[in-house]
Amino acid sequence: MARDLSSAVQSRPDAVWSAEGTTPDAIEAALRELVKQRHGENGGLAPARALNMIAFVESRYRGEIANRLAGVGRYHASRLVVLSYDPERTRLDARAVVSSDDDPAEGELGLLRERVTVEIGKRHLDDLVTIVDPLVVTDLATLLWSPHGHPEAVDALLELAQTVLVDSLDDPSWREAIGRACELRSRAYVVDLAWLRSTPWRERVAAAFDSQAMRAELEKVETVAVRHHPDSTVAAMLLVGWLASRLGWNVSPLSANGGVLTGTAGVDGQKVAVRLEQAPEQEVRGLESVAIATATGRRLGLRRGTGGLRARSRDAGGHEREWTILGASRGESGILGEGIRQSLLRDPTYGPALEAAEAMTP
């Protein structure tokens, strides 16, 4: 029978509440009061429980973070708190929203997810985990992301969090994003949405050698040529060291010649040359290509294009064919959803091939 849509269940307004110059208690009470009143206009909404997302945020970029975050989808976080941080601030002011994406029907259930923005100054940096730590709920993973850099603010945070979302191609230099997410990494779990970009490389490389045939030629590989953007060498750094860790190469420090990197990789005799190159033509950040070749003769390469990569591959006997894989790119939105996602994972993959990656900084 069709659903009398004049009869359809509309969606309530978000519940909010703000205030001027207030303490970290009143706005966690005020979201418990938010949530009572939602689920009491609606007995089937109780509000999500599975993750609390602290993003410390610089008040000047708040709209377009919030666009951001609009656009992961299904991977809201439960309960989103955002620091907006600016220096000059003084007072501490603080609005809550509780939301749902519908108002469920009788005997349906609908989930609340709540996001709460306290403004800060600087003067508030000293007391970050105080004005958080009840803004958060107690016993749910939690995960932190400081897109604008901010190192003593996520330094701070850290007790209040298991997972830190960091983007290596964020900082200016590539050798010191190596090394912070190598710190960051003994003391929480690392999620890097530059290595989330690289997955579909990664999949086409591994899917390439899947089978019994062709996992022979891994032990035959001579050259590994990478090109990047210019502001996403961390990225290549990462698919390489995801290629030794993978295949336990013993890898050495890189040389550097301007915007190229060279050096051996291999194990038990096998020598693998290693080129990674900067592509200044490339507009947008990421890689450009991979290209790999064993000593048989076979060669896989993968070519950034239109709508998704560009496939190339030749075997033993000088046989060519030529692809495109669609659809690689999950564009901005759905790399941030995925490192949302991530936090509630664990990649076994990517601590070895960031360990690798800072084995090979020159």
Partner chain sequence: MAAVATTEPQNPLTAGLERLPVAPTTLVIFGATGDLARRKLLPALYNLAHDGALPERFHLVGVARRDKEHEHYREECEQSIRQFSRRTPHEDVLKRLLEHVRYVPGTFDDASVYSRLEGVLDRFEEHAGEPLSRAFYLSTAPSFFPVIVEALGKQGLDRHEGAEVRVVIEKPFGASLAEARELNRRVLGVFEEHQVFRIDHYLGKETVQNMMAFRFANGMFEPLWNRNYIDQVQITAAEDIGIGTRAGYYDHAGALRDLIQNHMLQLLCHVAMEPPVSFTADEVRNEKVKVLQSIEEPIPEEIPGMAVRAQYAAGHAGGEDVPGYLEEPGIPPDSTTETFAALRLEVDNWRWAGVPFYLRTGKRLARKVTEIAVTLKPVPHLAFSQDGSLGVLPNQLILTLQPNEGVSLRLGAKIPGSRMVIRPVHMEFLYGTAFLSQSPEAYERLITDAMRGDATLFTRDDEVEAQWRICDPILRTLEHTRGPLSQYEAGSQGPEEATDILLPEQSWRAI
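Rather than the form predicted alone that you just supplied, could I have the structure of the form predicted in complex with the partner chain?
Below you will find a single chain and nothing else.
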């Protein structure tokens, strides 16, 4: 049975409520009460109303996920609903926390964030929507994240969410990861952390071909070579898929040979040799280097470096130069935060890049 609400409510800094054997309605009522309580304590505190986030996590990894979410910096969801899954559980337990970073002074604004953890079991899976629906703020965009797989939960909760957060690098099979992302994309907007990790690379490739002189070179690209962490084939496929979709290249399945994928792409007589190769020496997930060469003899190379990407260019005359492109790594927490932020934006280039990647899948 649920415990008495008023006695469970604590004072600042966090207002907390918990109950065993509770119901979604009781949890929602507790949330409302906690927000009211915090606002009553300090009129400058107002609930954030930017984004709902539903995280379906395995109970045993709940702490790890909590740490990852704590590290997203300022990109917290306004209301986070964590469904902590233990197949054996039969009772619905819940804990709600309403917190703020600080107590605002008079005339200032402080944001309240709401976190609900609901302990669920296998017997609740068929009723997930009825459990979660009362807990999300109506009319607010909702992001769904299931970092430990569980496609059955994702499928069930999709009707509540407009956006799904995935990390295609988490899937042991990169082919299946691409297929799964394509399938999800037909039902919701997909934010893929594997795609976001490549943003600085895409920005720099775009910048390298931004001048008028270099724009013409895009029609003369002859080779694209990408090296990547052994677990990050999807990231490399998405980068080449991005180039192909933006430049109108026709693509066909690549050939796999050990840790190397090769093939060709192109359009109207332009033939582009594509090579994706694993870089076993790389310790972090993502891309290790990108090299693009054109028919006029120009070459652009980007690779990871300290303080930013290291760029190397060779002009048509064969002169080579090297420099560092400034930029700090966002780290994995930063990438997750960026994924949460991106759920409220729409990137029109991911879908076509993903489709091209799927078409290149051997």
